[in-house]
Amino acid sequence: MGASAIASAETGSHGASADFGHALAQRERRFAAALLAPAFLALLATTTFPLIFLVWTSTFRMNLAMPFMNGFVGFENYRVLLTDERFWSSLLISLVYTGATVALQVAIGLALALLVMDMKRGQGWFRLVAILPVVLSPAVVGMIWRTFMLAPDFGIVDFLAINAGLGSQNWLGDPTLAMVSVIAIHTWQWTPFAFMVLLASLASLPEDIYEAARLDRATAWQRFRRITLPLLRPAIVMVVIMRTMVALTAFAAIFTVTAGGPGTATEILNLYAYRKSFTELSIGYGAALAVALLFVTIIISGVLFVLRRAK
């Protein structure tokens, strides 16, 4: 009887402890939910609701210049979009712009990171100077390049071109040069981001692997191709994903420098949606263009995430 009583008491004690632990876990979950609720509601209000409203608006013919024709049209805006040559042109420009800028940022950023890793002194100053373009507003960057760098005759780039024997160029008036210019501007501003991420990744690589490779008489190129690149692959893919999503939705710098011109030579899809909505006042069709850009961004990002997980 004594042993049975002791066992019953221990069982009751364990049950009480389990109930107390369960109640404590519930209180902690409720407290965590209370802390999360304001941020979650703010996220819904600033992202989810506007996104739903954008999709809803894209199903209407909403033209402020001809309000008498407004009304629900379903998928008509998307049907028109698929036959819109300007849409396909702006989409192609967006893809070229994104591909070129991201490739240049990763290549130049990796080259700078490798260079700085070999520096014995001055790494801190180099990092400080390199990060300055990122903290500038894209609109400010666009004004700087348009006014001081690419201005004909007295701009810095034109001055260098003249002294190199290439003559003065209309950097923002020629369609090809304008595209090259906006790619260069975006690359100049955002390469430091890739540089800083890749530099941090390089600094975290194990040194013993390189020592073993040197003992095996591996050349610098072999060490880079067989050790550095494979180990940096996750960081490189993440930089590509982040910079791709930003480049696809670029707006301020291009709008400030060329406004999509000359003609539509630098009119990316984001800028075309803006023009359609706020210049031509076709809000419904502009919303459909924005939704199309959203789908393109999601698809490309999804493909890149799949590549990131692939071995």
The other form holds:
Amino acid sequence: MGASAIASAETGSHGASADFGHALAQRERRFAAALLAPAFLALLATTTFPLIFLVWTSTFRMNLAMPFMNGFVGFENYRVLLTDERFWSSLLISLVYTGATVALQVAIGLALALLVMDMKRGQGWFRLVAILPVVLSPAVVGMIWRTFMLAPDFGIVDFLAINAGLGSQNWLGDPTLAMVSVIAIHTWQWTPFAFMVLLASLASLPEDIYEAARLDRATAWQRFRRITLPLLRPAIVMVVIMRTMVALTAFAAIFTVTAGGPGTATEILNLYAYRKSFTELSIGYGAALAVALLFVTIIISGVLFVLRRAK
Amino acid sequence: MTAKRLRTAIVLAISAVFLLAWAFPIIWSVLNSFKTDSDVLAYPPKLIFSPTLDAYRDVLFGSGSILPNLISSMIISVGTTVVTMLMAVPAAYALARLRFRGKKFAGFYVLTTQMLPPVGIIIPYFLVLRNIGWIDTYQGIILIYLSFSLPFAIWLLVSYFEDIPFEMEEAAFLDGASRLRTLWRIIIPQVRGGIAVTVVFVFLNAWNEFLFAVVLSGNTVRPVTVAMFNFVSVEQTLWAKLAAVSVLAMLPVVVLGVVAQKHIVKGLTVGAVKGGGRR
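Now show the form predicted in complex with its partner chain, given that the preceding structure was the form predicted alone.
Let us now look at the entire complex, which starts with that chain.
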């Protein structure tokens, strides 16, 4: 039964009586409710209920190691959070990690898509190879990089660094290098995503505009700046939004590589909330950190959506 | 002419560098999985070596075999996929084709559920599942995996349901077929391809999940992404075995990814037009 038939029945243009149309519409509603019920009950139970429970938990002192101290504390966790230096530093690390990985993914992905687009042969190779990183588990990716790529001496990156005259580096032990490493790993895994999406939208751009531009003797840079970039904007914004959401909640690829270390050098807010809850067993405060992360996510996505609407 | 040649050469060189950069870590893990530990640790790194299956033999059939973990991963992923599809197909059909009040809100609700940070909802999951004794069980993990697989599957399927012409349903309905029968006999066969793609992606996401698994698994149910840690400890790393386990963990998703190659972009960007997306 199609919606169009219902629509015509409802407006009466079908010639059927209003009663008949009404009965049909009601039956359709009931059918829809029955089809939706299982999925929506499952979503309520696995997303909405946990969210409410999370906010509720964040108003408690709840420590699994010291249950005798547990109790309702109101906004106490949030008061502590505002003066918690580790919270602010993890928030900053989250923002640096997200900003750097998203910018790199879009820049490299776009450059490669432009490079590959005009290739007559070899595009297939790119499409095939680009799929490999994105289907892998970030946990496995992190593990491979931590060991076979970044280990001192025989790790390939270190081997290349030694041969380039940079000397052997402590890629995951030095605070700055560790941050560079986790950013590089995330960028390695997800640039193919930006590349594939942007290549697909490049391929769908109208040919004749470029033809006209060429007749007008526009330079390559002008064509890129004045035609390609504006036409590609929706796709770029979409990639930025999607990748930002994922980078903000990245977990496995940092957890497996540095576990937030050395010290707290790569501890993004997400990881701090996890460590607080499940390593230090301070679940109430961990919940408050998670709520803070949710707020940050909502604010950033709000900003991105406004940017998307603009122009 | 020479300028053009030079350009081609540069493009080729850059392409080669990037192709290598993406493929190399994976190829290198595969090579290492066929080495002995001393070959893995050799300096300079060995590209040519005498291959051995020892690492695979040890991780599959030795003590501390990861075979049970691979089976765990398989049960979790297949279970998640089956339950997700049973719920998502009817829901997606309703959202794509039926008329009812609150339809827009329902679609929006599905999207917003994807915005929740996993690290936030794992805390209540842990507390509740611990109370009902579902930590370290398949039903516990599969239930929680619905939180990300359902919204994803519903939105991907909606995009396929929207592509079928209305006339088919109308014809069937006028013939007197019931709604359920129409859905099952006429509509479902039309979106077979979309269902197959959705199955691939739901399986892939379930197989790759890590955060929920690390908190909710235990000695009975431990997927391979978590069990991998057995091979890396503070005292020592079991290099060749770790490589073998990584390859075994990568194998199913790489095969599925290559099979679903044409649909990858659509699967990765689903829901993006309107909202989030997650991994």
